[in-house]
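So this first bit is one chain, no partners, the form predicted on its own, shown in structure tokens.
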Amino acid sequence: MIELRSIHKQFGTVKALQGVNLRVRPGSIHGIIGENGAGKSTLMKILTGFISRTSGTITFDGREISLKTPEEARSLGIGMLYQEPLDFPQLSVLDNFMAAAADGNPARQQQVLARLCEKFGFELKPKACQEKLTVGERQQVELMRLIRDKCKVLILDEPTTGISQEQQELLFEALKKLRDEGTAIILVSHKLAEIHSLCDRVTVLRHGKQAGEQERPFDEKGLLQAMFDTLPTKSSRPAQKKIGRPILRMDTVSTKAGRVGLHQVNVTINEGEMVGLAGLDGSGQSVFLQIAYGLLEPEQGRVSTPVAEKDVVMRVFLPADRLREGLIAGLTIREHHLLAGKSPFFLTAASGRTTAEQAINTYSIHGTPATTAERLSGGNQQRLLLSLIPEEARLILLEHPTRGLDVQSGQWTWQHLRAHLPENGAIVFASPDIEDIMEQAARVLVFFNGRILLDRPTDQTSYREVSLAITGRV
């Protein structure tokens, strides 16, 4: 059993634990709930090593223990698959796969990793590229390396975010067959289906203190008043705009960038779209995303924005990945503003500060002006990432815009959206949500395999069509 005592952890003049209580047996899958910045990740990067708590105590098979490295967290058998795959890209399956372990040789290695993916129903290839994986074969990679390593304590970080069903199902028969085995389970989600599912008792936490806690089965209701202030409440599909001119037109876009590339893609884009992208990951929505901005050229095709030449199209892409690609780690909120305004001549301390107090202020971002991104939890990254949009942007391009966001968080970064879309503007987001996509856009594009499979308005289209489209039937 693993044990934390009234766990105290100080940033500053920041509490962002209070107190916290939290016992996980053997042989279970504890939930750890709550919404963006209550805590979550600096509870378990403490569990982890990763920081050091501010007082409190750990016991672990009965023994208080001090962790002061990730590698002292890992000796003992605690180790941690984190939403954002910490691995090597460029590197084979089994290279990753070897990196870290006792026994170095290449084939033994090998056969280890062969068995582990028979008996959990994985199909890796040894020898195929990393960076060629989608995120959940990349997920089931690390997975593999901590059960390989005797993981006793397995924390999980919003494990199915950007994962495909077929995965995600995967996944929980393989977190059953560990539990099964008497390996603790500590799950961090803001999926309740996933708690259902799978939990044996949950913990919710908010504003940094310990707000509830509950055996199987559970209380829904209850879950949910103990996350937030007040309770979300389910929203309708908002009012179409009105549609204008094409604001983005693909001819016949080709690429072989990406996993799959992408392959004659004929798609115009009009003014007051949205516009929603789904599919497998790795199904060419994010090489999409990427050519519509300017990141990535075709190798075929033509893209263009069909509107008068005075008449510039600013576009802006929000990537997933909201700390490596969106923002600049040990930067703070206000060099972040200033990075992305019209900075003065003269730099001084005081500069950007006003606009990093206004942005605080008017997308309720936890943190000061002088709280570096890394410091923020994901969804007030996110905020931060949306707050950095300039006004004149008319091509608003997202990757996973509500990625690992609480239900209320989620909420507000629709509503955002929504109110900051000019009449003379679009949005185009790619989400592995089909609800989402089903609830907030106005349009449908379903990816398979590097093609558009299906291009229809939501109104026009189905849950079963659009789920049936993603696997390749239409």
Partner chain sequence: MEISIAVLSAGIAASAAPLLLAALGETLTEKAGIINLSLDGTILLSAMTGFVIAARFDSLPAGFAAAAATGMLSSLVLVIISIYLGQSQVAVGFALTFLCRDLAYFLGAPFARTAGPQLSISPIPLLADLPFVGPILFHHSLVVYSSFLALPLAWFFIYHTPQGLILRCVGENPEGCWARGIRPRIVQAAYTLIGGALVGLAGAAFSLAIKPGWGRPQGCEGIGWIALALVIFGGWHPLRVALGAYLFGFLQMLGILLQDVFPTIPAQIFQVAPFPLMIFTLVLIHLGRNSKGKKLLLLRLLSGNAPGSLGKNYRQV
Given for the second form:
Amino acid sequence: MIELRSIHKQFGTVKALQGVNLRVRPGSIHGIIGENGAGKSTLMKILTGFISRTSGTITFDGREISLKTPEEARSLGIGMLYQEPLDFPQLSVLDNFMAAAADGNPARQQQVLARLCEKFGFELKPKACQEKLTVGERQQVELMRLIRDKCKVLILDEPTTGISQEQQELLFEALKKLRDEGTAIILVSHKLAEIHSLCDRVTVLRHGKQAGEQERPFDEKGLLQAMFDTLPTKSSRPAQKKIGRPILRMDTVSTKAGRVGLHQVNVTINEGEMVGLAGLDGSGQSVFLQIAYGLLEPEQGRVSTPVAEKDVVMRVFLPADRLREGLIAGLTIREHHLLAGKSPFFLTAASGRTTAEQAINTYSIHGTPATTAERLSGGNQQRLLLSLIPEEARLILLEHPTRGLDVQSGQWTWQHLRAHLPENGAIVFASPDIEDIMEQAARVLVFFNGRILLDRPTDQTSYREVSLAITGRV
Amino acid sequence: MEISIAVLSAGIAASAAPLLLAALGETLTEKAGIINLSLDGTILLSAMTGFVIAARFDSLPAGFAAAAATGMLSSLVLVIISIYLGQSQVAVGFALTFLCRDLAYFLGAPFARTAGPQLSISPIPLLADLPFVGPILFHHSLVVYSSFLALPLAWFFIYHTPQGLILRCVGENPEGCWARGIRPRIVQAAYTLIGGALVGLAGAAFSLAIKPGWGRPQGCEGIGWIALALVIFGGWHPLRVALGAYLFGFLQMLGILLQDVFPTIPAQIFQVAPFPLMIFTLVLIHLGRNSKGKKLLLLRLLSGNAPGSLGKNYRQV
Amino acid sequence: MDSSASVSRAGSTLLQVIGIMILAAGAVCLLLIALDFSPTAIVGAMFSGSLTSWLKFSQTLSIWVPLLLCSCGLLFTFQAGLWNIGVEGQVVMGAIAATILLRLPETTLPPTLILIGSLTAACIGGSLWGILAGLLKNRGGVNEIFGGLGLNFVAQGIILYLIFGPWKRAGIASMSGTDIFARDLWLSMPAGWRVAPIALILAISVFLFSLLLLNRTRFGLRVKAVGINARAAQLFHIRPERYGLLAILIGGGMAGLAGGLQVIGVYHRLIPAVSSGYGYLGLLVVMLAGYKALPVPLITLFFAWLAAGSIQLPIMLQIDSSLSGVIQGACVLSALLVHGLRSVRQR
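With the form predicted on its own in hand, show me what the form predicted together with the partner chain looks like.
The next block holds the full complex; its first chain is the one shown before.
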């Protein structure tokens, strides 16, 4: 039995976990459910010693353990299957299986691998290169490695993201077998369906705090309510703007880029629309935005801007990882404005200062024109990015516009976007927050495994329908 | 004709030996994800210390040991400033290249053109008398034999031992190793030091065997860069790296031979020519490999990928 | 608040510089003492060898000119995030290109015109050589370090071929270079000077031009953006590959000019070692300057002084002149060490 008591974790000033308790019995599957950013992954990384906790105690079979390094977790029999498999892509399946194994004999290890494959119905070629495998197969390799090491506590982080239906069934069968053999399994998930079909008990996390706990049979409504903040009233949604001509069209667009790629996407975005992209992280929304902007070329299909020929559609893209992908660390607010706007060739220390000062006032950025981007807080970085959008922009693409922002900054961002939705343009944003989408967007596209599973005006769908579609149920 | 081919091959094997040692050392280091760019300087510095110590104590083993220690000391700087303090590997390696080079000239100046011991040829009894194969493989100095041995050993170690697997894993994904209970930075530091020791031995191989003596220039200048290029364009595989080293040895021998054939062309050209020829052969192979038509079997055989985290410093959380 | 922050930042920078200097000087002094050399005697010899007369100081300046030019060129490539190791080859190709015009058969063209032409050719030669490395990177995916290195070896091969082949000295070819150019094709140098005033003016102008272009133009800002974050730069409609190529074109041109000036103003002939390693030394300079333009003239002057002063060492104290390189390398490594310690402490 593993027990976590009052776990706290702080990253700088951000409180990722605030007093979480968890008890997992051997021979059971315990679900951890919550939104993106609820603290699930952080909690699991603490349990595997990958990161250290700020405070709190962990006991294993009644004995208190420090759990400071993965080495220690491993020797105790705690193993984790990471969402993005932490494996070695260029090495063979067998090498991946053998890495850091106690017994390094390839012939014996190959036998063990074959035996485990047979037991769980996996089909893996030991000599194949890990890189060539699907996410599901990579996961199988990792899973068998953990089983070989006699893992007593098995943690799975969103294991069904990006794997096929058959692989999912195999995985679930394997997990049930392991449970029956006495392993304690922790399943971190976003998807209610998985919790339903597998778990004996579930803990809900929200904003780093425990928001509920249930035994089987689960009350789905109760779980949803615990997962998300209370649903806002629909009246707050802005009046629908007039829908104009098409501004961006994707015809059967497919690509292998990203975690799950994009498959046969047909979408038309029209003038005056505010479109929200819902889905689990990495279900295709980000690839969709990058293709829409032109950072990625689709492998199949066509992206067109079907407005009049001479009519140029100016696009802007605000990525989720603002400092790494959107802003240039080391350059000041003034310099960002100089880069984004039409600046003269020769610059002085004063050029762009007025524009920057105006932007700082209008967008209430906490900084001076000489403040560099990396010194701004997350909210102010987002304000800076918003302030850089030129007036003539017609297609504004945003990835997680409120990620890492406090409530006020988030609200401010939405207000600003709504107010500045151009008459002849459109805004498309991806958000992990269903409420945000239902509240802000006029239309929602739900992504699941690289496909668009649902495409509806938000007033013709429900919170429940969207949240089910996110977990793959229509 | 048969004899001249044998002589040529023996010459190639001998002149490629130090290059091979250095390139294998760098292969080990880069397999762990660390670029040690300082090879050219480190070889020179350890060539100097190797020569000076061997001369001072009149002991060849002492010379080789001192050279290996010099190589490790130089790579220790990289270990500290890059692996543990997070500064750019390229920047540190580059500064180290020039520091080591000038340190070698500075410290070695009093010993330039002085007499010193030299590793003699030790033919292997019986085997050396074999026709054709004998002179190519068994009529060399210990340095050349050890290069013959180092190649299969490195290959076997990297691809067929548990430690070698950990080495490859760390270079590929240090985070994955951390999750499996391995400490990536210690592994990286270890292979940077081991690689440095081999590079140091390569330096001593020059000053005590292949181009005996110390002076300015010593004659091994530029070899470090060739070794680096060999590792990268040889796809981080010891056998392909060795192929490149022998190709370079061949080009150098060819230069010497052609010098006699074309006495009108100045000798300096033949001395320099192998360097650009080598680099551009490697670049051409690389270009051929990158082009979309990956049809040629030869090019496919030569292709190899960089370790996943090469050149990036791992930051432990 | 802002000014006090900038004062404290300046203070910490100063503290760092002092730390680096103490570390480097300390390490080198320890080495010298261990070797039973007197550091003070060495510093004294270097001072008296380089600062006691204008003639001696102008010797330092004659090294400062090519070093400053190379460093300025490298500022552009470093700002664009490129390791332009090909700078040595660019110096050599500049020198060769300059020599081509100077070796034209007797013409009626005024010498001044030929000199201007040959310096222009030097810039173009360096630029083209730089662009080659850039294209190898953009089109072929060849890392600029190895592309540049290969091109350095090629340039070395070409210059040797020319000196020992088509351009060989009347009589015998030798490492001492080509025939000396006609007197009217030398850069004029007042008596008692070791550096041509024109070369000084050119170097200072190139530095001011670099400062202007890097810090006071849209172009410089874009290059900087590409160097820091090529991915984000794309979102500002900047094409990273294009700016990388432009940076190497400018950098190559400046390195080429350095090569041309060495030929016209210093050696008055083409010699195999025309670059004297100033390109590589420039890399160390810019690294030590933290990739910023402003400290470059001072650091280059310091490095040039070390190089000029150390020439006296073998004669006066029987110490090898490569001591200057040891000090230069120690400075850069100390800087990296100090930055590293600081970044770890801030974490």
